[in-house]
Amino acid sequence: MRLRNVPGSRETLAASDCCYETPAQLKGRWHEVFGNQNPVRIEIGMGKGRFITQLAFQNPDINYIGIEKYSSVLVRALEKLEEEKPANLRLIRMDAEEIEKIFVPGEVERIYLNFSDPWPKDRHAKRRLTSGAFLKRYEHILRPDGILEFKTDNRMLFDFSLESVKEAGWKLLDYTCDLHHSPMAEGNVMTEYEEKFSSRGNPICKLTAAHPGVR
């Protein structure tokens, strides 16, 4: 279970030079923050940051922004970055519902969702990060040729997500219900949860979908 109350976590985040809290003043200015015109990719619900940090090191010509709701989780990511921080990585503490407050239309090239909270009760379906409501938010901030990537070990959530993508008019590019034994595994970067669940024999599901503007 995620820690949600680590003493001093908010102060630690505030003191960091690579972490922001719902930075509305940077909306439309992320290329200024990074000091270049490279594409911007974001991970929503980054957890302790293993996935997005590895991507940042592997791809210095792409800018990455990790978004996490809980200070106590985000501070763990910062601790891991103490020794070496990739120059193309920034972190934000915020709720994903506010995503349109910090990015202008077309500012993001790709969105990663990894092992998001499944919110299993039907009445909470709108809170799922692959619900129609969230897909609409992503549609606004993604470039017309933007891509969404989603991974989970929760089959119920995955089936829900496949339907949501189709209903929202997105173009389903590829999907698998057994990532590690499929062609989609090429170049796969594992998250902490992915390593944990796959070591137990749980198959990992993945889908990629294109912005509704893609034809």
Ligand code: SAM
Second form
Amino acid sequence: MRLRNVPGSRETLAASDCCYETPAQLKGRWHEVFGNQNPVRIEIGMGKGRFITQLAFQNPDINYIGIEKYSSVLVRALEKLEEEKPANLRLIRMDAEEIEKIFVPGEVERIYLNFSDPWPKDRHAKRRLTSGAFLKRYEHILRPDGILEFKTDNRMLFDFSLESVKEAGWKLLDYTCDLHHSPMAEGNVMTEYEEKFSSRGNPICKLTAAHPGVR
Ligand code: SAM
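Switch from the form predicted on its own to the form predicted in complex with the ligand and give that structure.
And the full complex, kicking off with our chain again.
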């Protein structure tokens, strides 16, 4: 998802009190930002933010951080928060390649990846958010009892991701290739893309995996 040329989007984000730009100064200090010791869960590639915003409203005792590469997309999420903003939600504009700049080891309890860009060409496989290179980054910032959750309708990306988590030593906890008709659907929160693709009849795949530290 890329909305090009939203004039002034960077300025809008800079003026917001819940948005940051690669906030390296907050590394290891997220509990100060939220003013509590509650666990921190992040969504990487949050798009317009429907999923993470709904989770934040549902679970006030968990802190949520949505990460998005493009200010033109993030500004849409911010617009939706104008009426009511949950106190336990923050948004960051940055490329997830730099994720270790903003979290110390073990600072994150859960990572959500939803409908990540598939990068279908083999030569771009490293850019997939479930590639070995990204899993290494997640391994560093996630607590040893932390969990990764991934949803997509793209079967090629899903099969790649199943292999990738196993190769990286993560423990595959559960998976389905038809989420909406599986027991894993309990408590499922739909994302914008999930709604769009499932309304076209595409089955949704989901996997959950535990940090390699868990044996
Ligand atoms: N998660 C949302 C959903 O399910 O509706 C949006 C899915 S959209 C296909 C993927 C999003 O991930 C885009 O908004 C894109 O800009 C963002 N993204 C892709 N690569 C990223 C990266 N390396 N770091 C941060 N965000 C990224």
